[in-house]
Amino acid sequence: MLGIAILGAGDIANVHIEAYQALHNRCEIRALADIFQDKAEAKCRKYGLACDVVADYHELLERKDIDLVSICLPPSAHCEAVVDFLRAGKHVLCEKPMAPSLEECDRMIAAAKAGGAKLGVVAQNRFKPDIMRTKKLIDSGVLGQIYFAQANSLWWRGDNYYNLWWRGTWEKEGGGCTFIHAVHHIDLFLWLMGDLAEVSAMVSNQNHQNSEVEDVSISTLRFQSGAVGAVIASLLHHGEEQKIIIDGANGSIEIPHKAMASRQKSNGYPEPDNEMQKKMEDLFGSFPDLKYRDHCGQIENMITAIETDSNPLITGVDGRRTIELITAVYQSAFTGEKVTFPMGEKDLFYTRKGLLSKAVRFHQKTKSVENYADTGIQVGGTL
């Protein structure tokens, strides 16, 4: 039984304890920490945890009863408390985003290392069944080569979204909604598509005035396959209608589930290629179902890699890659050149000391608010 301990009680921390209380044969809930105790103690009452409650996390590096520990507290926060727990021995899932920089990512992977514990990245999306079975259909080879792909992150926020203390502001935030919420669609990207090549991008912030960072991303990519693509990530798009695309040479395939497969007429146009379809249609249902889902499949994973002794599906490796092509957006948008891969300690943006030293400030954050009512977490979209 793995004693579990939780690291920030806001609205990211209730899918974590829903998950570790459906998996409550293999652990339990053991702590629950934030600045705020008061805020702790309420989530306790919420979900019955008969549990321990400190302001101070560093009361928990020490606990003989806590093995695995989750991040759920803001980006900017992550690398301080994950090499701590690491350093100690503790297994840590932290939230998404990784961290605000490279450096950080690169620090956090060492300290696992130097603690023999794993550390895993939460990309829950990873987790559902279509997803995972589209992950399986593009393995398998049957799309051909892959020629292009698009990734649209598009959200809706309105602006009391960036009073929340942390939000809104490079120092606190470490991004706009391509570092916090484009990273979901960014990590599939990046396990779907493989390792980048390039990118170039433009960033912009349109519509929320309260805000430092961007609200709209525009980025085009080309990967070390040869294949070419883009990320467009938004906070101004009403119904927040989010899709990856995915073109080959024999068809193409989209999430939401969609494929889809074409043959050309004797003058080029085309016509649908049922055979074709049918093929990927099959193989696509072929796939066995998850058990778990979502949150509840990641965590069940990183339980499942440290009772037998292996890697999570999404490592601490993988959170990198993502924070990776995030950097390379801004790096470009704020220097207006092209950004190569890989990033290391030579490029200007790997620190985030880097980073705000040239990050354009659009606006003057003006409106804070220390905390809003635990209303849950609100995951919108299609994706």
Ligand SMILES: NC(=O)c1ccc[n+]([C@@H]2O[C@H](COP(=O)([O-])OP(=O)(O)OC[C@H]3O[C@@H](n4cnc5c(N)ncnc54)[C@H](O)[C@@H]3O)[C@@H](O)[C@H]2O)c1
Second form
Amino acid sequence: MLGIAILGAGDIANVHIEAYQALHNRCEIRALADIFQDKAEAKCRKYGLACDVVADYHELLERKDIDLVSICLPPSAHCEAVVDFLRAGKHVLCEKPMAPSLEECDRMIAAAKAGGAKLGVVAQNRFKPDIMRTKKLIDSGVLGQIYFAQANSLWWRGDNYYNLWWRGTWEKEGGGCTFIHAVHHIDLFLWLMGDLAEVSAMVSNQNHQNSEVEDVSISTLRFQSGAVGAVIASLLHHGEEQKIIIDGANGSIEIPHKAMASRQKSNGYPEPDNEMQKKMEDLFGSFPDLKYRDHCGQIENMITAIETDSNPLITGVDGRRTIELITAVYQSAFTGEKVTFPMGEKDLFYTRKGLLSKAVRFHQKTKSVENYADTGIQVGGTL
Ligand SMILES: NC(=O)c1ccc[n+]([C@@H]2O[C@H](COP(=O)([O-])OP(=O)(O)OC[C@H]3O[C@@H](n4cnc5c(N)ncnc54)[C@H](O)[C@@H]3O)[C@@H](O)[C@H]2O)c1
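Okay, that one was the form predicted on its own. Can I see the form predicted in complex with the named molecule too?
Next comes the full complex, this chain leading.
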């Protein structure tokens, strides 16, 4: 039975608590930590948890009965807490985005190695049956050579979203829609498409007055495979219709699921290739369903990794890859230069100091609340 601690008793903590409770045969929540201790106490009451509540997470570092820690803190607080627990030999599942800089990601990965503990980074959308099937379909090679891919990570948030104290500044939130929202699509995009070679980008803040950070970004990419692509992220799309498109020589596949295949007529115009389309759909449908999905799927995967001493599906190295693309978007947008991969210490934006020295403050944040009267979030968009 694994002992669990959860840091941060805000919105996403609900999803973690519900997943651990669903897996009660294998784990037990033993502590909740939040700087607002009353929030953690209210959470215990809401979920009927008989666990310890602390305001300072350092009190939990030496606890022998805690094996795995869920980090549900604002992104700028991830690195310090993750490193502290990994060094104490505790396994850690860190919420997305891993951290606002590659330097912090590297410290987290190094701490996992040093402490001999496992580090997982949340990317719960991989644990959706159709997304797992898309990955298997692409890996099967049925699409042939992949030429082009696009992620439309389109969301909608009103200005009130940025009133929360830690949101809307480069320092505390760490980034805008690319970092906080498109991180979901970027994780999938890189998982499906492989390593990057170069990125060029622009960012802007079109309509969020209480925020320094971007609410739209447009990036063009070249992959090491030779494929090219684009990532578009925004908080401006009423309807939040999100999509990933992957175009191969033999067919195209999309998330949400759609498979299409065309062949050419004598004049080069397309006609449906029904045979290929059937082949793609049959293969897609042959991959099994998932017993556990979304956060519950990822938490179950993390627990299995600990029980069997194997790697979780999404490690610190995977979390870092996503941050690498996001860092490239900011570095390219704010320096006006193309970024080549891999990124590392040579890059100005490798550290948070570099990002803070060059990032444009689009607006000054003037309103701030400690907590909202309304709680509740939407997780996952239309993926
Ligand atoms: N995977 C997803 O789909 C998803 C969705 C929403 C949020 N998130 C991520 O979850 C994290 C938290 O987001 P949220 O929406 O729950 O925010 P939130 O503000 O609702 O919750 C964060 C909590 O952390 C507490 N906190 C801050 N600093 C602390 C510290 N040093 N020690 C202890 N407690 C501290 C705050 O008081 C707050 O209660 C972020 O990284 C966010 O990006 C992930």
